[in-house]
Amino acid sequence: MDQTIVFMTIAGMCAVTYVPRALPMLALASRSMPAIVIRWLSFIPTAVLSALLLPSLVLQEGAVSVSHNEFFWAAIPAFVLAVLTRSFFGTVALGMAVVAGTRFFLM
């Protein structure tokens, strides 16, 4: 493949990735937003993470399965620990320990 085509492809991909993110940032940088909009925006990371994570927790081989899904059962105590302590490391460590324990003792 020609080096020019590779370079132009990478440059085009950079532009379509960066421009949609930079335009709102530049347009809203000097403006203040209403408190309700700021509150609404604060929920976006949680919603995006939940949307990315939920299929991994409840789907196995394309079907909803929670009874034999160790990831789903590990997520429950990890979620409770996260809510109570807000500790990222503790949450990850507990989730990994529950999955390891489930695999060691039940499988």
Given for the second form:
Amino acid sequence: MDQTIVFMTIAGMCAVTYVPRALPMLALASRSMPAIVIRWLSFIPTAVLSALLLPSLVLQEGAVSVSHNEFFWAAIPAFVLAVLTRSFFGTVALGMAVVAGTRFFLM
Amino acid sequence: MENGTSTWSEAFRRVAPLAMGYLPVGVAFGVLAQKAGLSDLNVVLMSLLVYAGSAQLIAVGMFAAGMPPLTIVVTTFVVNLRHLLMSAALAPYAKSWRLREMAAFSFELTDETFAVHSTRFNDGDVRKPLSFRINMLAHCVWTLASWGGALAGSTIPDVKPLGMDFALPAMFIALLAMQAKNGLHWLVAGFSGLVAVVLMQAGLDQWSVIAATVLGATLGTGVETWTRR
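Let's compare: the form predicted on its own is above, so bring in the form predicted together with the partner chain.
Starting with the chain above, the whole complex follows.
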């Protein structure tokens, strides 16, 4: 792999990541937004996280597959732990352990 | 309180739970990036310059699949658009900051540091030095964990037996549990997730995330506006 092209890609990723992080704070620190916009924005984190997450849990090679999908089954205890403890480390560690265990014992 | 004293040990205490989450995900990112063919230097540079776990892991998957650089950059943009809201939400607390302080602070604004700062600011702790110390420590942990992963990568033949490919979905699960405050949020989450699955099955991979996000947020706004009347 050409590491120069990789670095150029990283530079582009840096730019498109930084602008949405900085612009609202720089522009809005002294202004206020309409209530309906704030309400709409308040659902964005939930919506985007779920849109990224669910396909990775139920799709395998583009088709819905649950029964032989270790990600789907590992997500259930991970969700329970996340809701109960709100722990990043616990959720990631448990999820990875369940996936590793499933692969070791069942596959 | 704005410029009140703070110590590094206080910042360490604040960062500890977040760092415990960054460690496994950062290591997993480093290992997967090494396996995808990125040099150790580029792994460290990506963690320093991009500093967005989910986008970095998605980008590594796309590098491994041989996707064109422009597609990777556009996907990164879409995935990281959610930071708009976080930046806007913290803006009122930065009113008295200098522009370059805002510029530096927002460079290190992630899902995780946002969660720490929004909690602190809500509790009335708006100390600027502590805010920057927390950001710097979290960024260090993330970068060092990725570097460690890259170094370990060559000695790990396959990440699948370790379940490392589940690090990203697991982190999303933890973040979702923190974001979803009530039943309406879970409705939005379920709806957006299903729309994304349907669109991906229809072959619209490029647009599934942004379309599902826009539709989900609009549904949530509509239901909330309608039930409040």
